[in-house]
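Below, in structure tokens: the form predicted alone, a single chain.
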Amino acid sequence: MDSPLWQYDEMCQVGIDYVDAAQVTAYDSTESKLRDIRNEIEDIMNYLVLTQYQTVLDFGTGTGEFAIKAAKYCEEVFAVDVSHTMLEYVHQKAKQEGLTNIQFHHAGFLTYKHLGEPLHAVVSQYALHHLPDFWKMIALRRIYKMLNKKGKFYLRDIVYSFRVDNYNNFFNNLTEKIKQSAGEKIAQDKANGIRNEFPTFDWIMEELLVKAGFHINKADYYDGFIAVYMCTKKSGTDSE
């Protein structure tokens, strides 16, 4: 079914073109210069405590590092991404690992339709900031409705927690730091993201989560622009 004309087009990628197979193949090595991906995944796994009877959805699965890991512990993983190329890359990785319990869906926060039983957990890393704040709220309400009672939501994203009156120095220093650690090209890509994508403030993100119906069990902020929220679905809210 086509989306209404007024709905935000989440399928139009901003920044790096992940239709390009070369960009997808290079993604993990590029991101590893900026992040500790293995520790991030362990952090998620420690919070979710997945069992063989549980299901989890991964929004913005990317190259599938979390989806592959989770599939070894739970009953079923739903891997969702707006990039066909990313999904095919993850599919091939899953085949190499002999995993058959991952479903692949070309969709995003606003277009994915969950037709199965309510989920035990939803995870999203570095994807929600691609939506403007209004559509972030719509996305979070949709996630809430996909979860079962007391389902868990783990969100890691770009969220600003630095002093706004210092934004000029902050962004200059951030892009220079990225340039020194990962090179000029990646620094340019991140600068494009700052200009064209939709990260929000920490206080707005927290309010969006609460208004969507989540209890924030823990919120951590790193380096002024990264946030991690470990949330649980609350029952009996306006979102149901």
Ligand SMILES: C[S@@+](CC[C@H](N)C(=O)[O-])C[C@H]1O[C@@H](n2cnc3c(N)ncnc32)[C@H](O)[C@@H]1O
Contents of the next structure:
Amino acid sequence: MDSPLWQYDEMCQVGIDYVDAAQVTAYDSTESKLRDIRNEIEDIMNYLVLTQYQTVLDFGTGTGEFAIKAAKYCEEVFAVDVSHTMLEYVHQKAKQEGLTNIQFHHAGFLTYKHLGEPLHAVVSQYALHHLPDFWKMIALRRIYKMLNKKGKFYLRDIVYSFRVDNYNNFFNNLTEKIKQSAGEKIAQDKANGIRNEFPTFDWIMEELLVKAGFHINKADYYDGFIAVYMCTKKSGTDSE
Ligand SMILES: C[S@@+](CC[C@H](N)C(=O)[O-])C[C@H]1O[C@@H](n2cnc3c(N)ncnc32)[C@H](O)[C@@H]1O
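Form predicted alone done; form predicted together with this ligand now:
Now the full complex is given, and it begins with the chain already shown.
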């Protein structure tokens, strides 16, 4: 069924274009200049403690680094992304690794329909900020409903925790730092992301998670623009 006319069109790329083949091919090497991806995945795995009978869904899976790691430890991984280019790329990677327990879905936070048993865990890294705040809330409620009663939600995203009066200096310094470590082109791409994507404030993100029904077990903020939330469903609520 088509989405109603008023629904946010998550298939339309804003900011960095993750449908672009060159962007996708360069993604892993670009990101490795800016992030410690192995460490990030370790952090997720330590929180989820996946077992062979569990299922996990990765929203905005991108090049699938987490999905591939998780597939080695659990029964099934659902890799969801609005970019078919990303999905094709991770599909090839999974094939090379001989993994057959990853389902690929061309859909997003607002359109993916989970038909199987409720999930043990949902993960999302650097993807939710592609939605404006109202739609973030809709996405979080949808995630809440896909999880089983003890389900865990791990969110890492761009969330602003710097002093807002300082935004000029903050963004100038940040883009300069990216330029130094990854070059001019990537700094321009990231500036495009700052200009056109929808990162929100730390206090809004926390409120959205709680209002969606989650208990935040741990919230960590890094460098004024990255946040990690380790959540579970709030017990004793009937917000289903
Ligand atoms: C910055 S990349 C992050 C990829 C990967 N999770 C990582 O940690 O490197 C953002 C990804 O989110 C996807 N994306 C953007 N909007 C989305 C949405 N509404 N639903 C699901 N994925 C989305 C993009 O296509 C892209 O693959």
